[in-house]
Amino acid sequence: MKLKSLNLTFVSTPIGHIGSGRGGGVELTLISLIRGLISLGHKITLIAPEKSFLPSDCSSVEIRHIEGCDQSSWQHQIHKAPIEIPMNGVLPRLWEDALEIGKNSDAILNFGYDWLPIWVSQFIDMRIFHLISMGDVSEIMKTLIQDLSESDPNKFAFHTYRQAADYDLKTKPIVVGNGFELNDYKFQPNGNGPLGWVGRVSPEKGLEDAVAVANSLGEKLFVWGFMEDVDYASKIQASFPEGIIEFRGFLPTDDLQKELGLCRALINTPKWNEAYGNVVVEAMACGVPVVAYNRGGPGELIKPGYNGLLVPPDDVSALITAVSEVKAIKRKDCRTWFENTASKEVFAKRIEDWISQYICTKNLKT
């Protein structure tokens, strides 16, 4: 059984504004989200910390500003870390605004992979769903999550089955994938261009790896993405011969991908298991194979032999030799991969679904 539409709360990272690429994968995934929801006829509000904008074909979301310090990412945090919030922290007030917002809502979805939000659920007479970013990087919340999940396990949905499996779940987990909007990526199918790299630039996604990969082959590496650390970068940069790195920035996704689809491959190192991987789909979405480390979730997106290639984690005499035969990959099928398996519409699908089928059964169930 299927709402006719819903209206939606939306409550975003609470660690940097949308747009700022603070927040990373989640950013992306929220916007990708709003559109394919809008498409199906759904109503959505967003809250968002002060600063926070969407492209202009989400305008009919309305977006409540909130002001407050933004909130460190769990990430960066060692795994017994205590709860923090600084003083006057977007955090809690993001959240005071969503419970009333939400008193008008069919449903509050939450997008902060953050203690409080998770935690004050279990009180609120309200429907409030989480969609879980990231795998397991903190004692607390990995303890939380299992805990809650135990009385209402379809309150909770995770965007890839390895990226669940951090948490000792008692049931089978909702597993929504992502989406992108396939009109942002334009298919290239020309393979002969240079090897690229995307990411944070931070220590948990071991850019040096990729960078070895192309000082071996005696190339250079092409690098895209938010400058997080940058003594990181710096040591990275003086490891290595002049010239062999160049860090193209944080681009909006129309520039990006004109500049990703030029590469006949894309290296993804993570060194922690990323919950999903959001530029693998991005690289597969312009054409470029991906070349990566059977690690967290691209290792469940990387079909070997047809959209990219695995290799095992942190072997990075593995990784040249993957690269140097990813041309026999049909960039063709790259694109055919994204097409019928993150596109927006297909992502906005199965979250109606999950958030649907819920408020049905409770329904009847009242």
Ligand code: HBI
Contents of the next structure:
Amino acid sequence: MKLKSLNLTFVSTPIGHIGSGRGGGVELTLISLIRGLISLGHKITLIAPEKSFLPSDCSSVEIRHIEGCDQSSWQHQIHKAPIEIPMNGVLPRLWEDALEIGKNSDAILNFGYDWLPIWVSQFIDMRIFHLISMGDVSEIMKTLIQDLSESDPNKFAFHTYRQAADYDLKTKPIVVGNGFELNDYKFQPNGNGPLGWVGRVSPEKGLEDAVAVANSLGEKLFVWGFMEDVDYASKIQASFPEGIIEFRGFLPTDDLQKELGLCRALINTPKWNEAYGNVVVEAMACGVPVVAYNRGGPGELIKPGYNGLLVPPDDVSALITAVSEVKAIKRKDCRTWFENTASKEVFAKRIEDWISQYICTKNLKT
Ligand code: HBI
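Got the form predicted on its own; could you also share the form predicted together with this ligand?
Starting with the chain above, the whole complex follows.
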């Protein structure tokens, strides 16, 4: 049955505007989904913090810019932190607008990992879906997601099974993976380049371990990503010889993939239960195999010997050994895995199935 075109409202993360890089992987997910769902014929309205912008091929999307100050990031709070809503916070305003606009849409999709929208959705007779972007970083969020998914499991989707395993779910989780624009990434066959690392420069990403690998091999490590924690970065630089790290900054996707594609391997060192691992997939998209800790999403996405290698979490010497073995992996296989598993088309279809199944079953019941 061909699904009618849906009129969808997307509500972005309250952590920085889209295009700033501060929203981490959520920005990439949101833009891929917009592109994928537009190409499936759906209409999207985006509600996002002021200054947010989208790529030119998303010009059919109405962006509703909302003023206000960021929600503090869960990554910088202790596990038992209470919910804080800052004065003039953007989060309540995003949802004030969403509950108004959402009245005329078939569904609202929430990209923020925040208590307010998830909590309020249980009382609202609208189709509000939550794409959960992180593993267990907060006790109060974990409890809320577990409780509400017990009563309405189809409202929640996760990127990987490993991420979903952080939550004590009573039913099999809805896992939707992630999606990328195939044409944004160019396959590069040369496997003799440097070692690379990509990610927000922040303690949960474990950059220090990747630097230790490069240092033990007497090589430079190329680092791309948003410099979120300058003290953390300076401490790493101070604990290794001068020049071991070359920070390349947070680059737009086109520039990133050009440089990343030159690497012989990406080293991925998550210290937390990374929900998915966008950077792992972006590397594979360019033909770069990934050597990673067997932790979180990367541990699920990497097929050892095919698109990368997995080592026990936090085992730096095993990383060093794996880096010497990575040349056995065919770079073309990394690209093939990417095309078959993580294209924006495949991802958008999974999201369309998730939302439309709910809409169809609910209509049957009403
Ligand atoms: N913190 N409060 C809050 N809300 C978010 O949506 C959020 C966050 N921290 C990190 C983050 N989102 C994203 O960078 C990750 O979900 C990828």
